[in-house]
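In the form predicted alone, a lone chain appears below as structure tokens.
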Amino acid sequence: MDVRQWIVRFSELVTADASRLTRLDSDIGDGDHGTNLDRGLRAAVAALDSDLPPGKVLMTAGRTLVSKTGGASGPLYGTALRRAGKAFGDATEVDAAGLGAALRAALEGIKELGKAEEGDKTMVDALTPAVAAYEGAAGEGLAAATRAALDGAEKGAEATVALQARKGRASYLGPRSVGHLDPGAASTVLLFRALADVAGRS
């Protein structure tokens, strides 16, 4: 699996889907999710360079998501990235079980950082199922692994529009953040549907 062409497909769904990230956002949030990841994926994209190993790749797409992307989404995404590089290594190629590893260091990376779990209404209620799904499925190889992720990230993410925040400025509404899906848990499931997409080519 090219990782670089998920870099690249996550950029471009993200722009394709940025009005809608934004005004999910703005119901409960800053309002800035779509047009701020928008514009860090574009430069992470034009940071990589297409020789690059595949964790060579996710490092340098995470620096440039911190360095380029404003609010919480840059810290996160760029750390879920940087932290799934480290994991690869050196290694050249992408197996099943190689990307299992670098989808779970990004999990808890980004738990460490945002100090969320399950149930906060975060990025981390779609990530989570994810990674599980993923994990579950990775004996059946790359494809039939990140299909099942993209499901449990979709579920998780829907999963999150009957909770009440308690992280991030979403939870300074209270019971008003009831009833809304969490922008970062709609763009986690576009990270998902790029891994899918990609690896389905494969």
Given for the second form:
Amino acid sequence: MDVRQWIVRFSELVTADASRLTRLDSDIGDGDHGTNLDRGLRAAVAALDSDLPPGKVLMTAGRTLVSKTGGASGPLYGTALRRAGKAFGDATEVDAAGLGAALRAALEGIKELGKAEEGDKTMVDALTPAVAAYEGAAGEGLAAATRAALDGAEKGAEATVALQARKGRASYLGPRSVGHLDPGAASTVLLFRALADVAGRS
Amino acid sequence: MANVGIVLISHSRALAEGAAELARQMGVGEVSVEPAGGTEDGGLGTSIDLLEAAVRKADGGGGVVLIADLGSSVLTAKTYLEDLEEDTEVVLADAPFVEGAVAAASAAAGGADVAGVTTAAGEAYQFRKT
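Right, the form predicted alone is done; let's see the coordinates for the form predicted in complex with its partner chain.
Entire complex below, previous chain first.
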């Protein structure tokens, strides 16, 4: 699997869905999630050199996201990708076990930076079941595991609708945040859709 | 020993500059208080590049205390600290933005070190208004 294609596909999906992500964020946040993440990912794609090994690709994409995104999704996705990149180390190929370790490292990085846990109505609610589902299916190979992860992310994101936000701008709304899909969880679904698309191709 | 510098990180350039103006009043010309507000093009958001430049400007050799407003300001500050390679001491204070900035500038002007300025900024949470 080509991790550069993962970032490219993630960027395409976010561009296509930017207005929906921003609308979700307008409902319970500051209304810039789609535009910010789209800007950061376009810059990340532009910064990627096709000759880099997987770990370096993710580190570069992560660093660009941190510097060009502008909103909280920059440091969060940026840290996730950099931790994933670090987990790959010098590996030249992406296998199912290696990707699983990278996804786990990404999740831990996001939880550490954002101090969010499951149930806080954040991207962690989509990421946690996605990583768990991936790990459960890793033995069946990359394509099956990434499909399981996408399914986990979708279910986790959907479950944020019923939750009251305890993190981020949405937490200022209190009970009024209930009944809305968390925009970070929604973009996390796109991250995993991109992964499943790219892993399914190879 | 040089005074501790202060960097104010906000989503809004105007808010960061206004808070810096207010805090400098307490710093009596002794303390460098630098704003890092908004994105590079002046929009709402946070820029790690502006933060980096502000820290360099604020640092007179005594270290720098960061005070952030909401969400991405805090996350960007933490990400910056994780990457920090310089030898200078930079600390993110757990403090209210405006009151913490004023308290930090007063403490820094009084010659407090990084730990002292950080503590003073955090104690600003305790000033009740009613």
